[in-house]
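Okay, so here's just one chain, in structure tokens, the form predicted alone.
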Amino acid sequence: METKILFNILSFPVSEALFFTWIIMAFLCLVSFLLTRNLQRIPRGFQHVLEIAVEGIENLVLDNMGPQGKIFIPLILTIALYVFTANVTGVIPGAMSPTSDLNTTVALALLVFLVGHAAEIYLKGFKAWFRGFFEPHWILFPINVVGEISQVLSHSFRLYGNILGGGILVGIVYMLAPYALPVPLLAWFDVIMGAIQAAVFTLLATVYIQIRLN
């Protein structure tokens, strides 16, 4: 899918995916501020729902990484919120899902990759991290490097392919049966699919970081 350039800021091209990413970032910042400015000690209503969601992410991270994973909870939670919002943005008329652009998913996968390796260097030291590429035998060094690269590619292409393919599929179904399947039903399908793919991407991000910590 060709990246569409909307406009330029000086000599910097702003693609459609980047533009909607900025909108999503601003939206999430605003919503986070509004929802957390009057927190109550005893949660009720929507605050209770939010705390259940946050607790779910905390349990996911701690169950996989143990106590040392507590520092990664804000990162994993941010990834989950962004990916879900980006996945379902395409439901809005005139908008697009930034995660249907390969540049976005590769950037997210690279972020997870770099955080995992940086955490391993911090916890184990540079020598232990570098030595890991030559284990269990030095002759496997090329294979280990290819394995790291393939991890980034599979993480990014899985999300990109599912969101892009899902959008194309929904568009085809609507063209074939615009009256049999109303728009709200198709939009609801997009939301469910977006939530599932966000959960998968978040789980994989947690696992990939956890692998580096072991």
Contents of the next structure:
Amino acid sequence: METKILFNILSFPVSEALFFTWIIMAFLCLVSFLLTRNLQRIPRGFQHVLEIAVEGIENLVLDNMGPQGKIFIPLILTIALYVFTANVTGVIPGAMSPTSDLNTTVALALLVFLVGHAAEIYLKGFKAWFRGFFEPHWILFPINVVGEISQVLSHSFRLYGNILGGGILVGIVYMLAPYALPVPLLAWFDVIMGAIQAAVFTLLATVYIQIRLN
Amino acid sequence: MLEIAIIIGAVAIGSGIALVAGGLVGIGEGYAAGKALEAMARQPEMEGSIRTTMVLGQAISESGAIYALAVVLFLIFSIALPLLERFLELLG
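Please could you give me the other form, the form predicted together with the partner chain, since above is the form predicted alone?
Below: every chain and molecule of the assembly, starting with the one above.
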């Protein structure tokens, strides 16, 4: 449960989750660079995978938000790619998925929260945004504030709890039966549940930004 | 000595009770999936939007189970495990 500090860079502590986040960032940058070097009009090989990912997120965002959601596509695609890769990282022995650290998921949820509110202030103006907290009646102001805070809480705890819970279960099975049995469990908890939770996190990020816009 | 043992036992019982939330959420989510399947069988052309709404609703109603899981993790790893180490030290 406690954050493990791997090493320090000039008195700046680097935790395990941060270290693997950097590795995933480098991996994603490298793969994106290699796959987009020579794009063809008629896709071949890995370009199909790339186009499925980009078009899937594009359709998801545009279906939910309409044409004004176009500027959010890069953000949502980055969140989806990062969360999916981070969840699947747990399969590698010795590696830790950064999303099983609460700091990572809270940072992602806060990012979505801030982007949603900033977009509302930018599009509707400060006054309309401020008045939104007093609707439908000023007496509901505390409930609206608690609702906003619990949105961040549930958004981050959902990913964290699922990934950490799966990791703990696989760890217990490792202790009881270290051979053969953990393999299907790893496939289920890290690959399949990881993909589902990444999809849910992305979908909720889109919806949380979209309800701020309308 | 006895007090520590009672706290550890109470944490174990409390964790077990908290996990009832997981079972209840399982019932609810299964019901939602069944209803979505009925809707898909009736209107196969609406499959995409039905699936999206179903996953969204299930993800939101899963919050209860996730909160229970967070409480259980806190109870076990922040309260029971340090006490268990003290208990084993006292036993020698």
